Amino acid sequence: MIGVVKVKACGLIVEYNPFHNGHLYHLLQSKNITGADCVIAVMSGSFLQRGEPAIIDKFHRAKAALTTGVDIVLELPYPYAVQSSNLFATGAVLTLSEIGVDSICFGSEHGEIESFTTGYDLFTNNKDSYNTTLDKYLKEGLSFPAASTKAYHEIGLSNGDIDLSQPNNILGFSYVKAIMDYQLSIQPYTIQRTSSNYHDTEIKNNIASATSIRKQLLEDEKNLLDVSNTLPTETVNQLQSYKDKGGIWHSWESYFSLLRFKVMTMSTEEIASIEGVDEGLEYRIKDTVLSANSMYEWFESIKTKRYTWTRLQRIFVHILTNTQKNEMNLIKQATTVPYIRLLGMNQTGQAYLNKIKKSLDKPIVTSYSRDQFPMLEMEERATNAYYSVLKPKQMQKLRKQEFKSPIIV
């Protein structure tokens, strides 16, 4: 870990898919609450926590964030990014710890940090009971999120102030849990989400959910006018820039033909080796490939109470990237991240890195290389899969950023 640093750094755990006015509010409030001199965001790369392709690539999203007030953007490694809340939070918190943040500020439905920290104590004291109850509900066929919510409730965690059925409360609790479990010198803060809910699909005012913004963009790809009031100007610019260079905004449907081909040419044994595929799901995936006419139809034909839409999306990302269970098992056992991937920075971020870089324990990585970390090899596969739906010249041009210096705003 790094030594004492006079500059106060606040960490944000983000996806910016895309960076919208709610994210700007979170950024400004985080600076205000923590008194941070430098704000460092660790951001999912090509694919996101709920198992979706990012609407535009990591570099255009990073540039929008840096131009709008974030000082440093790091990439959350793919093996952590496309995972359930606990592993997602672990990777993000450990990355921010390695870069020296002394606080993390996250958005939540609850909005008061005390309930998260006292909730951690309650969870720790009742961990065996939680695990037993969780296992019972999983055996009854419930999905992990549903079983986990019930297990939290039965140990008293959802009986108080904090509702752990809400998506941002779940993530926030996972962040606090990671900080406490690893005994990190990071102070957690939270701010309450405003105006829109995480899963809202309709735009109601100028602070809208990323879900509703993407829905509107993908339904009406001809212009950005219908969503521009929900986005900072630079996000509008970067969305248009990526569309001009790549020809599309990414969605699951972009990958349907590729995934159908992959599944049709894989054996059931090969599908069974993919991260997340359990309990004979490989047969269900294989049996439905020829009858589906879209990714939506395919997910609907496989989805069950236990295999939720989100879980299936993650599995299909892992099929796309050929992410094996044996690779992920090694990462799940790790207690630290092997490197820090720098996507971009502004002048404040540059000054911060110059000040602390000699005391960092982990190397800062800015591009892929021949002799790279196994985790970075997985990242490169994810990048290649993400760009694979573009035309060759577009893919080659956009992929070059992976081998250039980080973005400097």
Second form
2 protein chains.
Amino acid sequence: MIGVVKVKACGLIVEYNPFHNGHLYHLLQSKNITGADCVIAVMSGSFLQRGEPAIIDKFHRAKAALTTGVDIVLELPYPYAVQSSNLFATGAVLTLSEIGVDSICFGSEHGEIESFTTGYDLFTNNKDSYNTTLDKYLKEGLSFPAASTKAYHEIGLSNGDIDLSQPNNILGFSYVKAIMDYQLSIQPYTIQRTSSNYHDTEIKNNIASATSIRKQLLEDEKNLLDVSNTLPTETVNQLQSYKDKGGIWHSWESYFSLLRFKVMTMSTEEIASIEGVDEGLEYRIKDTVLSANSMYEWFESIKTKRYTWTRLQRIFVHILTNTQKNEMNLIKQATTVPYIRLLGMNQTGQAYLNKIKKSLDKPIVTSYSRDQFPMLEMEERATNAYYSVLKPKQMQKLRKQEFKSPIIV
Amino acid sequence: MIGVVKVKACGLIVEYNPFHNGHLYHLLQSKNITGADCVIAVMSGSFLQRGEPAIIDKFHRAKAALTTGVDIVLELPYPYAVQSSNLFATGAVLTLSEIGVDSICFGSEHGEIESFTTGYDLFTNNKDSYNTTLDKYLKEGLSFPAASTKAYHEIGLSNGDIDLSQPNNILGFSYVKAIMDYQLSIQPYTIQRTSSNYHDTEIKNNIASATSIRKQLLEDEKNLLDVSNTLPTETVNQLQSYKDKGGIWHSWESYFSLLRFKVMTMSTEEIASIEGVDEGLEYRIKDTVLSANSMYEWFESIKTKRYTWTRLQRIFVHILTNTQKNEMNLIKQATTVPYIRLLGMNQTGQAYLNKIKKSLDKPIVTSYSRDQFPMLEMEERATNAYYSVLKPKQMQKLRKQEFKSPIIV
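Right, and the form predicted together with another copy of the chain of this protein, after the form predicted on its own?
Zooming out: every chain and molecule, the one shown earlier first.
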């Protein structure tokens, strides 16, 4: 794949929920560092890595990114998107590899790529020891992230060097690990995420986290004006446009009545067959449904040291999207992605795709069809679940984009 | 069972959706004809025989009936209630038999019991011929009721005598058939349903069908005043009381968004595993979900000559309640009911139960519990689905009755 084309492409792994000034800074810095002519983002679709519905749909988020300078936006397939860091990273890196990127560039708290690559060597040389320690802490009832951080620490990783308890270091390390494990010809780069180290002062002064932006938007829609200085103009437009078309700003609470109904009419065996549910969690989920008055209350009443809020959120996304363990097992065993889903592109992106399309090993798909990949069927279910909180006419209109040509800006 | 007690009990098979003056007439006439001291109604619970949600919950409907003169109200288990006439009749008659009724009395268009019993003999003597003709018409694409009517006609039943295309004659014939097939010691009686033949003029002038009463109530809640002359006072009270406690007057449209979500996230294989779905109907159900703007539109877009409105309604109840073919198959093979669910009673009913309870073969249950009958689990799911259109606090409050002692008036 690599070497067929002259155009240098850099891959970004993103959620853009929504696309804000920090993302713009990441985009500009990535071009700078890698010298890429074309920037390709692989973006979570309807639901996000931490197990939340995206605030607006993928098409409006993709359009904001494309208008602001990303050249191509691909969809990270649902079965990879709503997963812990390793599977998330695998799906993203494999997708970017199929589309032929030379490099990826990710933000991290650490900010120096060497520690990630030497860390990988340390990790592979001590894999058994890592796994033993990981198992020990999992058995003690720690959550996977907590147990993994401790296991990294004990094999000497993250001792005074790269801190693998930091969320973006963990993700970054997973990207590097996926590249190395699959022996992909992709050069990893990282930029430091801490906003105090940002050099571009004009943007820097107007950076807020996606979390804080969403919080304000979901609190009161009038806050769009207040957060608009942290967002590129096109993001403000798309947030507004999605709502104007009859969309809402999606949050967990939008899905409460649907999930309550679903769980109240499922048997515990059926809940146990859902991706991520194990160790008798099906009983806890069912026992708590009747007394919960909101998603927040429901999560609170289930969560334990082992079942973190994030893990529960992912499980509840899988209940909502009816994602079965047996379909996920097939995907977890796969070593490639079956297709590349193109959400949109600009002219630079279009030119890049024209040049490389003959050398692609995997089909580019833009739309759902009757006889499709099992993974695309899961994507369609996820999209259906996502839109199912909208009124019928609005749902029909917004969902149509799924069957149209990709967005071109 | 029969003969153990001196008190004469008459069974009624009812839905009371809601209990109206026609039902009161049926109750009084039944006591008259049978000379029963105790009247026991077996009533559909959350969902009804024609595949509709009950307008108010079973407890408020039961209370109206008990206050107006029914002595005991039992629940017809969900797996029997939402079914075509034969299985509906079997569940009802077997339940009444377990509680020890001496007779049943049903309303019919025909009005004369002899034709039902001689009809049964004609039917059993020509069963093979009936089945052959039934199959032929089913293969031609007729619905079951239409094919069955034709098959009855061809074996000489319903020729000028009992008209088995009339809905209450069909149900009545199914009751008689169930009594005879299971060789139960129950004497069947019938009264004529046509209101013009009603003798009790005081009630007669104020009789309207449950369908027309519901139509008016669902159109505008203010119509409660207009229909109140067709309802016993206690029904008006219970309709109001259910709403005052945070309930709604349930209709199919209340369930549209839940069903749309459910179907949009089910695979066709999963839809095909639902009770009643066959011959590829799963594709039709899935293909039509996205364009429907209401339950009405959805039913309209699926229905065919073979898939009547009623049959589709039943299937959609089963989707809502997650009723699987494999759990129903066990029930269809059963020759007794596993328990008697008591919803409520008055003092006459209480005295009756005290006298006969030692001679009962089946347990009387009033509440759901952890280790319960599979059929009661299905009932709980149905109840959960029924209440899931209410807000959490109201749902919690109203659902509590499920775990309380039976209603005593």
